[in-house]
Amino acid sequence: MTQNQMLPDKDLLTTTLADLRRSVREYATAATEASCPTVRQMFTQLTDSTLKMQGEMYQLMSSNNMYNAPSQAARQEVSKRLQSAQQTQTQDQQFVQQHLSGGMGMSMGSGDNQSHPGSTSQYS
């Protein structure tokens, strides 16, 4: 093996598109944590772009026969999770609705979770 002798193409892909696939978590996960409409913007759009280029790499990866996707999921389990996935957001999106015209001094919770002046948890 010399100095010189670099990956193969394949494995050079594979590490890349991994890369891509973290860099996606993460700039998604700093969009949801931006409190700054400008910043949280920004880390959208690096997302969607990063996105953007995984795809690509995928099938560039899987046209050249260098990826090897899983196996396809039944069309019963891939409906029956689709569901379960929307039910989850129309809920979220409720929550969300319920307790943004609420106020500011709403209760994250019932009982004794309510929120506290001077407090620096919103759930505490």
Second form
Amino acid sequence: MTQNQMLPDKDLLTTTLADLRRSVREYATAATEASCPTVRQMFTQLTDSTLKMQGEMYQLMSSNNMYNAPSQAARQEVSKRLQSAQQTQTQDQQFVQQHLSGGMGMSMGSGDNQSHPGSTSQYS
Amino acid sequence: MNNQQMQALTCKELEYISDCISNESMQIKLCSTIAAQTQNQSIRQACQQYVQTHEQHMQMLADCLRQHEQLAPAQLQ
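Since we've got the form predicted on its own here, give me the form predicted together with the partner chain too.
In what comes next, the whole complex appears, and the chain from above leads the way.
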């Protein structure tokens, strides 16, 4: 049987996995660009379903030693990024406070204030 | 699906649906090929399942076209 194969399992599964990744992106993009609510709902369901299938196929390949995950990130690098993320969060909190709590005349997009009335509470 | 919500398809939506039907068709063929040729039982079962899922996706896309067919203007203004 094996010598009759056009391509080994691993190559076929790799191609299929890449194709699923592309499909997930395409369905997600289609959902964002849909005008009809029922079409948007369908593309959203197809995004979820395809994403689930892609995850399952990755696990299947991984458990059959057909997929090498990228190397692990060093703790030092993770810590550095965490520190940077915390700084960004602090700066964003300050930005939001300046612009939303009494920030008169400083607001860049005053129309946005109404649409995010509860956004500061996410950071508290 | 709620008929009241349904609107005529835009050209963009139609293009996406057509492209996605082609993608699903390719996936059905790929997964069938793998299921037919593999010696690995877990891969065979998974791929048979994927074929069914892709067929369901294909059906959803075709149903969507069918449901919107009558809403499409017969003549463009």
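Small disclaimer: the values here were computed from a predicted structure and weren't measured. Numbering follows the first chain given and starts at 1.
- Panel note: of Gln94, Ser71, Ser35, Gln86, the residue at the hinge between moving rigid parts between these two forms is Ser71; all others are over 12 positions away.
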